[in-house]
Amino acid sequence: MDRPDFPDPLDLFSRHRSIRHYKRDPLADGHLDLIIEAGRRAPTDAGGHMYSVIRVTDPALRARLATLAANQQHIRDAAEFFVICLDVHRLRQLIEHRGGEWGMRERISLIYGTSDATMVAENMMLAAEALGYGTCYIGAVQNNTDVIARELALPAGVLPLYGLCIGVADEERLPPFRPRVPRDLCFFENRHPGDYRAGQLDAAYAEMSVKRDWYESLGRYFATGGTMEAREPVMARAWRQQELEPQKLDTE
C-alpha cells in the first residue's frame, strides 16, 4: 500500500556519517531516555542480554578516557558518551542466583556478548540520529581496553568494545557522506563466492577512494604494523583480566 504521507526508512541510513565535532548543546529533555530505551529494546540471543553500557558523565573520567581513546576530542566534546560492554557477567550471577551452574565458556561468551552489545549500540546510533543528533563510534577504546575496563571497575565477565558519542553536531563542520563497499563484494546469494577477481578488487579500491587512495587507510589500519596488529596484545592482556580468555578444549 502507498503511504506517500509516511518518510523513507532508508533516508535515515542515507544520511548517517559520523560526527567528530559537536556544539557544547546537551541533548533536549526525554531525548536521553528514549536512546536508551531504544537499545534496551534491541535484539538479544536466547534472552541473555550480554551487554552493559556506561554512561560516562564524570568530566575528569571522560578526559582520561578520551585520552586512552587516541586522544579524541569529540570524546570529550560531545553532550553524552558512553562505553558499550560485552557483560556476561550478569547472566552467570542469574543463573547461579538460581542454582545453576555456569556453563557457557570464553568463545561463545566474546561472540554472543560482542553481538548483543554491538546491536544495542547501534538502535542507541539510529534513535539518535532519528532524532537529529549527530554520532560516532570509537574504536580506538581497543587501544587501550584492559586500562579502560580499571577505569570503569569492569568485573569479571564484562569488556569494553568500544565507545559512542551522541551530541549536537557542529553544522560548520559537518564531514561529507563516505562511500560504501559495492554491493557485489558484500551481498551474495546461497553460498560466498570465495576469492574476488582482480576486476572487482580494482572497482572497489576505486568506489572507495574519494580523496585519497583507499589503500591507505586500509593499509594503516589493517596491514603489517598497523593499529589491528597493534590492538592484538592489548585485547589478549584483557582477556585474560576480565577472565575471558578462551582456553583449551579437550575436542581440540
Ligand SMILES: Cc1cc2nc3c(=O)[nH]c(=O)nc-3n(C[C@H](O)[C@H](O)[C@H](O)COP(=O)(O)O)c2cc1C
The other form holds:
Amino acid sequence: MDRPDFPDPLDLFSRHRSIRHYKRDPLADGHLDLIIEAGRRAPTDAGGHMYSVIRVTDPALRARLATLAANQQHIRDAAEFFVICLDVHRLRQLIEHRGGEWGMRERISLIYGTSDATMVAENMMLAAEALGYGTCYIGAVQNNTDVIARELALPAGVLPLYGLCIGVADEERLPPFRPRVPRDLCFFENRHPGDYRAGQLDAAYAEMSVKRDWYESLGRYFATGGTMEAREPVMARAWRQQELEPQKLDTE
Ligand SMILES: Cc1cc2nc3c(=O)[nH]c(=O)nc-3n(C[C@H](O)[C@H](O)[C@H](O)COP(=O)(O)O)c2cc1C
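Return the form predicted together with this ligand of this protein as a structure block, the form predicted alone having already been given.
Below, the chain from earlier opens the complete complex, with every other chain and molecule after it.
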C-alpha cells in the first residue's frame, strides 16, 4: 500500500489548507480503510461513541446534498464525501437492549455528540492529509440540516454536523495557506482575560486581512443578516425533527 513518507508528523498541521478543487481520481486501494480506521480510533467521552459517519456513494444523492449545502461544486468533485453526524441513537439502543432506561437529555446529547463526532472527523481529515489527499469540511450542511437529515434517513437522536470532502487535490489550483488569529488572543494561562483591548482586536484584523479585510468575511457569516443568523431557524427545525430540542427540566 502506497503511504507517503513524512519525516515529521507535526508537518501535517502547517501543511493543512482546505482544498476546493479536486481531480476526478479515486482514493488509492486501501486508503479509504486507513482513513475510516483513523476515525474509529478517536477518543470518545465515557466510551459513548456518539457519532456516525455516512459515506455518500450515490452520485444523485451527492448532487442533491451539494445543492442543499450552498451548491458547492467541490462536494460533487471530491473522490469521497462523508456526512459527519452526532449520534445518540445507537447508544440509546445499547442501553435499552440491556434493560436500562435512557437517561441522556438533549443538551448533553448535543454537546457530547458534537465533541465525539468532531474528534472522529478530525482524525479522518488528518489521516487523509497524511496520505497526501486534499480535504474540506462542509459546514454549509447547516443551510438545510433538516432536509439533509431526511435525505440520509437519520433517525431521532442523529444530527448532521458537517460534511467532509476527501480527494486528490488539483495541484494547479491550490489555495493559499490561510492565517490564524494571533496566539495571545486564543491561548491563555490559568484564566481567561475577559474583554480584549482595541489594540488586540486591531492586531487580529491586521493578521487576518490578507487579500481583503477580514471583516468582509466575518460580517457575512456572523453579523446581523449573515449566514449564521439564517441557519438559526433551520437548526431549530432540525433539533425538533431529530428529537434533540432541549426540554425544560423538572428542576428548573
Ligand atoms: C466546521 C467547518 C465547516 C466548514 N465549512 C466549509 C464549507 O461549507 N465550504 C468550504 O469551502 N469550506 C468550509 N470550511 C473550511 C474553512 O473555510 C477553512 O478551514 C478556513 O477558511 C481556514 O482555511 P484553511 O482550512 O485552508 O486553513 C469549513 C471548515 C470547518 C472547520
